[in-house]
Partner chain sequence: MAEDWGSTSFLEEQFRRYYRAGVAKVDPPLEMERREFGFLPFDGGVMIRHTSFSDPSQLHAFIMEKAPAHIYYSSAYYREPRADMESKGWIGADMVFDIDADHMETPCRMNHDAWRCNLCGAEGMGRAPERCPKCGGTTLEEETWVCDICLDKAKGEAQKLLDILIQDFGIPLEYLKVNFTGNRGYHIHITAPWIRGLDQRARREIVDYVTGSGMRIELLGFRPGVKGSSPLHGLGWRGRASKALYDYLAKPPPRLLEEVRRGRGKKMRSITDSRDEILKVLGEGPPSGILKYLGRESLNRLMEEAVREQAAAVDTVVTMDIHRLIRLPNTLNGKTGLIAQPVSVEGLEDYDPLSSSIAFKGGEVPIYVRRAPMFRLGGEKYGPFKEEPASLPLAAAIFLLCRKAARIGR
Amino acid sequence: MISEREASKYPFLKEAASLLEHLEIDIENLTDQRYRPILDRGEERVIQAIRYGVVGGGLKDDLAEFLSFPIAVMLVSMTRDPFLERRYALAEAVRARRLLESEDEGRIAEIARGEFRWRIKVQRREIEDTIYSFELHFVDYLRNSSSFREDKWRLINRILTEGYVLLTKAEAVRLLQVEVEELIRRLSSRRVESNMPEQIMERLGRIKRTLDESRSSIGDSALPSEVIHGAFPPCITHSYRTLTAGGRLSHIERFTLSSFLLNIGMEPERIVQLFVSASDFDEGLTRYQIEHISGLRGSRTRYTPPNCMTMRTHGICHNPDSLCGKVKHPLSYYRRRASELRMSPKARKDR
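Give just the one chain, in the form predicted in complex with its partner chain, as a structure.
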């Protein structure tokens, strides 16, 4: 049987679930005073996911910490909100990845095999400046990497031999994050009975309120005051929302979004943080790219986002509105709408 310590670290494991069955916890008893810290922590997990995009901290008592996970999953699924399901799944997956990073190769492979049926071998190889710790079958590799856009994840740029892709420890763990995210999304999209004790419903209400506050401002809080979120053109709003909801952006969308934010005066470092916290991009690489676009590096010219026509040909001109018909560039859309908003406080309501 899995230890309580392990179950608290990786509460999504099948073994952990069987531990739960073993404990025979009854919904009726949930409101018992003893369970209060568990419920608190369960609620906190979800709130952390909404606010910070990652689940952190935790209770000292391993068993209680573990038990807060199924509570959190239950709360999320009770909201029936796909946005929250995604955001929560990502936040838990990032937490898991951080923990997995400090495990040894054997344990990582064990979880990958046992939980996700990966064909993975622990095999250390040093090639040039890289230490590879694993070999993963290409089918498992492709299933989990195909949503990544960076060149280094493309199969062509990997070392592939006899059916196996060489992976560093960090890469293996990054791919595991995808599996964990998928698994948790499945768990929390299961429908549960919504007829729950008052205690639970109260918590659900708090989560929904936090969610509503954040949904409109999940980005706003990350923006400096001079940036007017309500003046974003539809295309930018779309990629911004996708990003903050933990969704994936294409290369061109990322470029467009970062160059747009830079051009309306957002600090490069804040943009880096926005990308890293929302979607768990590699921080160093993201900083490099953003600084490049901002002209701090490389050619020393600041890039501007593509014009509307180019946006259209790339298929990323999303839901254009009436103002779109009058402008040819997302930045001019922003300038016009921003000055409108500054002039009449009423217009703000319309957005």
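Would you generate the structure of this protein in the form predicted alone, following the form predicted in complex with its partner chain above?
We keep it simple here and write out only the one chain, dropping partners and molecules.
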């Protein structure tokens, strides 16, 4: 049977589910005072997902940390909110990816085969200074990479050998994140009864309040104080919400959002952290691209977002309002709206 340590790291594994069944913990038992840290941690996992887009470190007790996962899944399910189901699944998947990055190749392949039935081989090769650690059947590769936007993930740009795609360790782990995200999304979308003990319902209430407070400007807590979120033009708001909800942005949408945020005062590192929520997040690539846009790399030129006409041409002009018809650039919109908000005491609450 799986160890408590492994179950705490990867609570979504089938072996972890078997451990949970073996423990035979009833919902009513959770009202006991000794289970309070587990309930607290389960609630914390969901709150972290809402606020930060990733589940962070937890309890030192491995068994308690493991048990907090099904509690968190149950709480998410009880909200019956598809947005939260997606965001929580992504947050747990990002956590799993970070843990998998520290595993050896054998353990990664074991999880891939046993949990997701990947046809994967551990095979070390060095080609043009790149170290490939795995060979993955192209069908499994396509199933998990189809949503990625970067050119490097296109099958035509990969090295194939007898139907298998060569992968670096980081690439294999990134593809596993997709599998984990989908698995947890399915778990959290299962409906459970809403008539639970008071201790559970109190936590559910706090989660719903946190979600409601964050829904209109999800991730707003991470914004520097000088950035006025309420002054974002509709196109930027659309991209921002899509990103922080774990959705996918096109290349030009990413460029537009990043360049916009940089030009209104957000630090590059803050923007990198926002992209953690992206379903195809690659930290190294994201940091390089944002630093290039900011002028810290390459030509040392700080880029600005495309103008409104260009955005319409690319089909990323979303939900234009009355002010959009009076400006020709997202930054012009922001300056005018920010000025209006500063003049309105009531509007300052949106800052």
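The structure displayed is predicted, hence computed values, not measured ones. Each form is matched to the other, and the largest set of C-alpha atoms that superpose within 1.5 Å is called the rigid core. Residue numbers count along the first chain shown, from 1.
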If we fit on the core, is the Cα of Phe138 displaced 2 Å or more between these two forms? no
